[in-house]
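Presented as structure tokens, the chain that follows is alone, the form predicted on its own.
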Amino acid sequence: MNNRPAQELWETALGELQVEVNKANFYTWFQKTRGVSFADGIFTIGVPNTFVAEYLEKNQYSLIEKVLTGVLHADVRLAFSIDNGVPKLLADRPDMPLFNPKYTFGTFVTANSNNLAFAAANQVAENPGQNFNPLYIHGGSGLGKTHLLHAIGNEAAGKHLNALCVSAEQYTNELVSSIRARTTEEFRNKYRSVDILLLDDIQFFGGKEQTEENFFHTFNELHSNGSQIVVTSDRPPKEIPQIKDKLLSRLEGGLVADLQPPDFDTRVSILQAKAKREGVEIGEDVLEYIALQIKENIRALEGSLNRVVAYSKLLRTMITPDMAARAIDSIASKAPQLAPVTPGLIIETVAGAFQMNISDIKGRRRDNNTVIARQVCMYLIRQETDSSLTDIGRELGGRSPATISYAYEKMSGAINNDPLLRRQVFNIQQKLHTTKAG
């Protein structure tokens, strides 16, 4: 039986949790829980409420159970109490903020790879409906989509305008429901009605024609009253499958910006803005090794942080990188299995870096940014693979090895010089090494 404090132990397991779920989910689900009891085989979690009860019971039972599992050694079964330890089941649905009060411009921290994305969500937020509408934000998992939404959202009810953050799976769903219950009227008076809508992961409309048609119908009457909107996707407009080109038009007709993985300084800048947030005294080593593992996403930083300080709480020890490294050994140890780097592999990532077709490097055009990237493809598949400069030229369209040794020479050369350019090869590499295998 482990003996450490039940709340000692959920903290512990929070900070893994908080690298399992996106962010959205871990406050509104997991924050304002706290560990109860542990004895007999039962862990007793402590809930604001029902609603949180009921969803965490039917949607995270497993996921909670695994964790725990791991940080107690030990099987384990869960039980829920609202607030004091009352049994569950007592309370009603809970009075919720709209927007995370953490998720704000002063929390999020700006490098090269997510500037454009801030800066339009700061203008938006500032004169909302006069430029940039739609915004588009695109970019992978945890790295901070949501939270612009919801630092736009902060500054709206500032403003006291009315905004609305929503999922498109949940602007799905209430507009099914709403059908079956024949209230499409006050469903399209909520969507309709507002100052700022906020759309998040717009991507699973694809193939949904009859929620793209309605979201279609709402886009056009916002936008021609003047209502901000604000949409993103873990994808370009162009890359969401299925979808029609007159929704695509409107999605492009604004400013488009995507985030990129955060480079190794803007990871320890994360790292010391959130220990700065938290009132954690860490030192620079243990950030700089945490930001040295840790290179996917920021959620998964973040939470690997919140790991690191409740195991210094959990064993009582200070926080050093032989802890850490101790700490979020076991994050490290269950990360998805990576894709195998291959020249068709980093192809596509430098077609998507440089937001062009597949079949514009491979091809005869010789516009400068189409020469650029098609040369860092010649350079990363020199580097990152064993292919021969004749495979080389095969997978590029043909071309001859020669051109190949070329291209690689040169663009050597101009990554040692040019530092913007250093950069996004740099970052296309973490990417090649963070693709999971399909």
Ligand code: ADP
Contents of the next structure:
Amino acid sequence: MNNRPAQELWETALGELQVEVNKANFYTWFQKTRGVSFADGIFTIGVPNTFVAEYLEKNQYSLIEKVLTGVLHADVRLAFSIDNGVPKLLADRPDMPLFNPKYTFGTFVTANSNNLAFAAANQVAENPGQNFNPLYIHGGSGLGKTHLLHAIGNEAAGKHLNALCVSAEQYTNELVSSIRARTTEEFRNKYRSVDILLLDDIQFFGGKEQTEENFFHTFNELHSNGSQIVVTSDRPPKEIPQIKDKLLSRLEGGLVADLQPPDFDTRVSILQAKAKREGVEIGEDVLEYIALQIKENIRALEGSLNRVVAYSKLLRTMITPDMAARAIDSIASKAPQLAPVTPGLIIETVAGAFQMNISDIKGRRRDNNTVIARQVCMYLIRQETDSSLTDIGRELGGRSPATISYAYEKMSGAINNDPLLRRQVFNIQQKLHTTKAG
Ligand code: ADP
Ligand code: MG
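Structure of the form predicted in complex with the named molecule, please, following the form predicted on its own?
Whole complex next, starting from this chain.
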């Protein structure tokens, strides 16, 4: 009998399934699945929606059964359970009370590219509200902004300080809901009572006058109480779209520190540290190979290492540079050149399937057909992309997050109950995953 957790077993199975089915298929049907449980000879697989359940059950049942039997060393039957988008909804929860335990100062590799930001973040965690207030950290995607914010949060939590980390988007959504629910007083109290406010991705406030104004007041109150404010952004303060001068001067009034892409040696050190933390045996030559391939984004760098390790487990081979090259190539160049599934592609594909114009979907028409097409767009964008409710509303002609959330729930129900609609959405989904790039 196997005591490993279902998710771990499923990941092993996925590794094998990945070689058994073609790439496009794997991405379409297996990517968002998870192992839920294994009990009484039944392995339950969590899938994002009914189409995936239906497809896997009809077309891949015996393959999955075979692979799982191998992994479990036991006979197994399969069951599918619909995850109902729960993980995504959780991600939208307004506050994020816990800091990621992996994001600490100890796990942050320092170098010339990030020295100043690292030192300042440390200072701020040591003596909040004393030296650099606010601390503004900016840099490209995957360069460690959120990592440093959580490192400050972890440190503060250890000292029983009241630190709160929130993305600018969550702040915005919460503010909007509190206005609607007439609970702005609570909102205000929550944000103005903290010792350290960690605000991630402030560029999101750009052009949102009301939120920006509200944050300006939160900022002033915290600042005059001696509370620490740390802000991150993908760009310097001046480049935040349509930022008002008064907030700009506040943001520039402390220390502005940037994160640059790491040089080669730093990339190797980051990979070494990660391999060591995860107990992976891997040669310097391989790490150097990976570090040469991936330059601009530490998230992508770590992703490649994961990929190489997974590959070697799967094929039960030693990790050599040659093998690493194959593992990385199979994502980089050998993958079919499919168009990424973006909100734009979804709207275009839905418009095609319903034979209507994109402008009608984004517009205000209320006839039945248009409303359904629009809701299918909302549903699919939520299912298929990482877009937030706010993003989806923006893509669809400026609709509110509440509208999107309502439509999503409604559409999920309709799809479950109406086989024709289900078939139609299913076909659109298949089309999305076979659209060629370019
Ligand atoms: P950002 O918020 O800037 O997009 P993240 O903070 O999410 O980036 O970092 C992406 C990934 O890279 C995370 O897993 C993080 O732990 C890792 N990372 C970034 N910078 C470093 C570093 N200097 N040392 C170790 N890991 C890092
Ligand atoms: Mg981030």
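Positions refer to the first chain, counted from 1. We call the rigid core the largest set of C-alpha positions that still match within 1.5 Å between the two forms. Quantities reported herein were computed from a predicted structural model and do not represent experimental measurements.
J.: Superposing on the rigid core, I want to see if Phe354 changes position between the two forms - specifically a Cα shift of 2 Å or more.
T.: The answer is yes, as the C-alpha of Phe354 shifts between the two forms by 2 Å or more after core alignment.
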